[in-house]
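Take a look at this single chain in structure tokens; it is the form predicted on its own.
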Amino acid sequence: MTKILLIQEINDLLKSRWIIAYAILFFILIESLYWFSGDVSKVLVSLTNIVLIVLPLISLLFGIQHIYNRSEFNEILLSQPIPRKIIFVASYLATTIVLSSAFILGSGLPILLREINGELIISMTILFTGVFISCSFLALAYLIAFSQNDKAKGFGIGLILWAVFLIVYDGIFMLILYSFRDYPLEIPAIVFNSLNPINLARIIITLKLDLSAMMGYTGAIYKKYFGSTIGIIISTSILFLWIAIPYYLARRIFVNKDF
């Protein structure tokens, strides 16, 4: 039953023009970067910024819009003898598979078509991290959409959450570092940044790009603790929790919600 629903959801999503436009958008962006710079390293740095800024926003908005648009279809499915968990799992998996595949195809093809030499690992790290970001913010989108019946409030919360993670959070973090600069803040800095999936993704990619020196104090901390293979595994595991926890909460709300 899960496979049938999953295939149906994927087929429905693939018919959406937004998914095709999404893949084409990334393809054009990467091709344009190659065209104007011709330097693979500069392209990868620019791709990192796109992954950290654009990907969370699109994942949030697309996920929220998808849930609200299929509310009537959900009600039809819920009237059938199908467990709610299966409906939720099929919907989330289909959305993550399609959106992540569009990102990988749109961003990966231009990279693979070029002479990447020793940049393959870095390129794969950026794409891999982008998939994690998509899955995480899609889970947050599901959590927001199922928690709010009002569409406008849902989109508003999504935009605020994106702005907080991307802009406000770093401002608060720097203020704390400055206010308590006389105290040892290595461990609190790691914990504080672990509470932001965008920062975690930035850390993983930046360490692979060997640009941690540009991050100042925090860069030195993460180079020290996360520069090793074990550190990368730990930071990736924390990023995985940013998928698992919102996913679990959203599924729980969906299962218990009165439609």
Second form
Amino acid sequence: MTKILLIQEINDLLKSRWIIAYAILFFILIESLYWFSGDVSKVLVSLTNIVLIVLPLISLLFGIQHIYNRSEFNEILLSQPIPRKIIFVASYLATTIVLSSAFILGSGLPILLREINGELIISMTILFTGVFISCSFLALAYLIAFSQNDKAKGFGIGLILWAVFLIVYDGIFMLILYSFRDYPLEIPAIVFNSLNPINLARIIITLKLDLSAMMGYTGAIYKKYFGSTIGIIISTSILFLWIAIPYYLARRIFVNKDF
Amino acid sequence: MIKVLKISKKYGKKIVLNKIDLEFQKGAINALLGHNGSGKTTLLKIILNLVRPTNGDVQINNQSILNKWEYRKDIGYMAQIANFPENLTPIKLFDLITKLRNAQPINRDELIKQLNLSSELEKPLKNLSGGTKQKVNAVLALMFDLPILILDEPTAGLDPVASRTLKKLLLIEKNKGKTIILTSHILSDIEQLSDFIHILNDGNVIFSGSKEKLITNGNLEKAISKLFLNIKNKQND
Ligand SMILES: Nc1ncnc2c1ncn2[C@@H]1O[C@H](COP(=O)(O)OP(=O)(O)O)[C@@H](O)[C@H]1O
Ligand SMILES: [Mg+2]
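Switch from the form predicted on its own, shown above, to the form predicted in complex with the partner chain and output its structure.
Next comes the full complex, and the chain you just saw is listed first.
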């Protein structure tokens, strides 16, 4: 049952063509960077920015759009002898598989082919973090779209969430750091940072790259307290919670929703 | 038999169904009547677990069905607004549902023939007229030969020929011993089809019984007007 739904929904997603546009966009970005700079480290920094900035937005928009499009299947599927949980799992798997594949094929392939004997581990780390980020923001997209029947409001909330995680959050963080600069802030900084999946992803990548310039305050603390390896393990685990918790909440809303 | 026990449904503060008790008989056509917005669709959706009741229980063959899903293998459902996957063709939709249910669509080809759908099967649903979509909807509900049929305004939007065909099919299904629940605004349809009539008004059941009990003299329309008039008078007292 799950498999039938999964295949049907993946086909449905591939027909929308958006996903192909995303894959081509990723591909063009990476290819042009290699052409114009030819410098691996610049490409990797750009890939990092794609993962931290573009991918969360695309995941939210893609996920929210898909849920509203897919709503025309709701009554027909939910009146069949299928548990709602299975319908939810199949749908979430379909979107994550399709979006991650677009990301890996679009930006991963051109990098991996060139870096097979170069910066393979670092490239893989960034790509892997990208997959985590899209799983997390897709789960958030499901959470938003299933708790908000109004499509325009759903997109609005998605955009606000993205802006908050990407911009507003760091602003508030800097403000707090500045206001309480006389106090020891390292532990609160780690906790505060865990509440933002984009920051977690940034820490994972910068710890791996050992890029202190991009690491930021919290990244440096992670490195100081835990060292790179443990730091990566801890931040990856928390990022995993950023998939699991929104996923669980979205599923609960879906299972109890009126259609 | 389907039993609705003290079912309530609120949307926010609005009470759509207020502790409703009803029984739908096997081997009979049960018609659910009421003004627009009286909660007919909501009640049908509660029986399918598409909508969660605020309170109460629904039992099919004395088993509670709330939060269950297996029992839906026995139910064919015709939704009121044929809200369909627009890009699918009818034949693809039939195939998908057949695969998902893992059942034999034994009536499918006969229904397609009777409802004159053959020439529409390969067109995307978005290109089909409302009436044609409603025929697709009917095939989906009837093609598996299921013991319970829940039909929300099944004849709405159908042309007279298709409407007559569908009614004929429903009577045949009833005579096979099925439990059929339908809603309709077309009183002549109800008069022809139903064995039992249940009327909802302001979240309450104001009549539930056999058609003969309701229509003591004259016709259904008169009987219903009289019923609503009585209620109004009671409210004014
Ligand atoms: N999802 C919903 N949210 C809020 N109100 C709803 C919802 N669905 C139905 N209603 C309200 O419940 C009432 C009953 O609707 P419905 O069951 O569709 O009536 P009927 O089928 O008898 O015309 C209506 O007033 C409708 O506006
Ligand atoms: Mg209705």
